[in-house]
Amino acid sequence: MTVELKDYWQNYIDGKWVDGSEGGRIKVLNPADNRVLTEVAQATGDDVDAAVAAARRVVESRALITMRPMDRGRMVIDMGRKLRERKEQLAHLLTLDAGKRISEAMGELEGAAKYFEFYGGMADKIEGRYIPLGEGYVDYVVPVPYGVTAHIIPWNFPNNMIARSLAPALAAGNAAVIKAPELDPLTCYVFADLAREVGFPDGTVNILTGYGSEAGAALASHSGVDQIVFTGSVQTGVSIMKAAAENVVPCVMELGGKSPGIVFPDADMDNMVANMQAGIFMNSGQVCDAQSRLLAHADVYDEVIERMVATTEALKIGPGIEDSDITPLISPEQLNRVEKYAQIGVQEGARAVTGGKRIEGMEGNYMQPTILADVTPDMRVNHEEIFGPVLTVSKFETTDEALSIANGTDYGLAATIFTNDLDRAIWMTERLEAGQVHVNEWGVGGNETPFGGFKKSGIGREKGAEALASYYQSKNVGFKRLTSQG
């Protein structure tokens, strides 16, 4: 199934498709050839004002909070069902828009549908509690949605990131304003259609596309916003948190990582190679918890490099629509950044055992899948996020040294241990500074498991039951009886 591209896409505010307040447009490019796919309306601060006002009207009407939670949950579940029905068509659009391989686009949309099913099923599980204070008193706690939630969405998994925050926000009874990424916003608009089709009131879900410095900044600093969810760089996250602090608004932040895969001599090498390949080359390395560092024990260091080079050089490079293993990076700017980091690694003394440069002679933003060996802890490529298909390899002699290298960055999003020694695995999991620690498989978990980082990888958790608590707050109600019964 193919999808017909419209020439122009509008923003969605208060149940209506509208142009940007200043009439501006943003060109959306196909990363596979950098040709213009279409244009979208450019949201400004005035558009953010209108969207927040629409969401506020829904909150003040109490239409969502007075709805029976089971009914609200059923609507959220229906959004997931309707999204799954459109999965194939949307996957083609996402592949053109974001550049990713078609099978990964299908997987992203399937995962997005699951978020609505998971959180829709939890809407009627949000409960208060009774607190006994003794004779003559009644005291209880009521869960209350924050109100207007702001969702500032990254470009690497736009549908997945919207779903994992919008689904729990709606399940808890909030209204949402979503700032879609300007680089690949096209499939994001479907969530407006889904919300309308299942019966949410106009203004419950508002979707804007604009530049981060304009629409994103306006949304983050808006006094009408009650909670913010953001995924992106540390630098942008800090700016958003500063803006949120001015309005004393709570934030959930997922700010990237520099996640290690740690290989011990007793590891299943075939399993390790398969998981490291997926961990660093999925979405061409444009993944927050990508396994961008490989730490190999000295006894298997040369074997690990040899195996990883062989599997890397066998990867198919090309457009996502052909389901290639390595697809284009999102933009020319991102390609420049990634290639620059590969060159920095070599300048610092690392060995480019394969790759290291952009692919010449191909239209689009193609980077060679790259492995940098002999990387030491002090190198920039060891502790700065590259966000592309670049794997660094470092050697360690002891378990303590492996732990030191793994924990030796400002990030703490994820880590994977490859070993068949249960005691060693447990020892490592207890000491690794990461929000997700996997053993023998990258990315163990799913929609049901909490996701978030330690240190500069973020604040709060998304996914799982734990994340739902980020979308409501507690109100304590206490009574003193003034009359006695008897």
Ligand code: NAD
Given for the second form:
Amino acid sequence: MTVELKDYWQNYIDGKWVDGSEGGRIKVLNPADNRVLTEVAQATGDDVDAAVAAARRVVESRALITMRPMDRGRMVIDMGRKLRERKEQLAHLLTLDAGKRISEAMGELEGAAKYFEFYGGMADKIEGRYIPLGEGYVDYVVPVPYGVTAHIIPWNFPNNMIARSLAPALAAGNAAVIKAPELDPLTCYVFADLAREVGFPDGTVNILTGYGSEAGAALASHSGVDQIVFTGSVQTGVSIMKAAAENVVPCVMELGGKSPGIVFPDADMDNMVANMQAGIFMNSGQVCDAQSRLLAHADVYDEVIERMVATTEALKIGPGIEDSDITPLISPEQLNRVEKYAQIGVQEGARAVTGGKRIEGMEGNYMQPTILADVTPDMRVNHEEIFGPVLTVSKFETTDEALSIANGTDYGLAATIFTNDLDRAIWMTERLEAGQVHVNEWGVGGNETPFGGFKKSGIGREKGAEALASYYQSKNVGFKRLTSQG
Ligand code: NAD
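Take the protein just shown as the form predicted alone and give its structure as the form predicted together with the named molecule.
The complete assembly is shown below, putting the previous chain first.
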């Protein structure tokens, strides 16, 4: 499958493809060889102003909220169907600019299409309610979309993360301004075409690529924005929340994680190994809910390490287009960061039982899949997000101790328990501080299930029916009858 790789891509504002206001361009590199793939227009603060103004005009026209919600929902569903029709081409593009393996790119696109189907089907199920206040009063609650929603997107799943928030935003009747990630924006522009093809008015969906410190910060602090959805690092999330506070604007924050996989002696070991491998090495570990910490009971500690090392050393390393298991990291900076963390772990006293370094002699940003054993709770590698193919392994003796290590970080995104003891599993699920708790399979859930973080992993939820409520607010309307009739 080949894909059309234009040598320049523009931003999409108010239904038109446009250059950056200052004519700047951002080079997009292929992580598999760090060569320039193409260039994209660099959005500035002025471009953000234009995009927000376009979205505001749509909101003020009331075009999105006066149409019947079932019709709006059908348009959202159609966006998903059209996205699926382009899945192969887009997956190819995603492999080129994000570096990820082609089968995972296909999965990302499929998941993105499903968001439009799921939330499109909910557009006509957003209902208000009647509140009885006694004789002579009529009172009801109306769900009202916020208006202009801002979507600031990370590079690890660029297409899927847009779909995850754009679909419910449109289903609820909002207009959107999307800030695509500057490292891999190429599959983000498709949402402009989809919105236009299904008939949304110009200005409903605006897509800009720009640097976070320029276009991202301008969007987060824009007084014309009514709601913000951010997915990315805690540090950026905090700065966006501060900007939102100035404008008193609600935010959904989907931030980082340091999620544990907890292995008890009675676990099905083949299942555990398969899930731990997927949980840490999918997208080369650049996954917010990556299972980056393995906590193993002392009775099986050595066996778990031995089996994980064997499966890790059998992984195929290479470009995403060859569907390799371990693909290049997104950028040279990310590779430096991940390799540095592996070194920090060893300096702190961890044992690199496999990997630990970048791969020399290969073009691109390749890191050896790495396992650091004998990690203790005080080590930085136990509680700081690495965001690469580095698994830490820690030993525990009691269930209480496992829980304490699992909950002992600032993050609270996900946790998986591997056991066949139902009572123990229930006890752990009740106490783990995580937005997603899985038993015997990493990532149980899907578009239908709510996703988000406890503690510094975030605020609010994406996915599932819960997330839709982040895209509208309540208006209470009350009537008093002044005369009695008859
Ligand atoms: P990042 O915070 O560096 O960037 C995310 C986005 O924010 C990018 O579009 C960037 O340009 C923009 N940005 C950067 N600085 C900004 C600023 N000052 N103001 C406004 N926008 C700004 O994160 P990243 O490196 O792209 O992504 C990795 C992080 O995202 C990890 O921590 C990962 O765990 C997290 N993540 C979380 C989820 C989730 O659902 N919880 C999903 C994916 C990624």
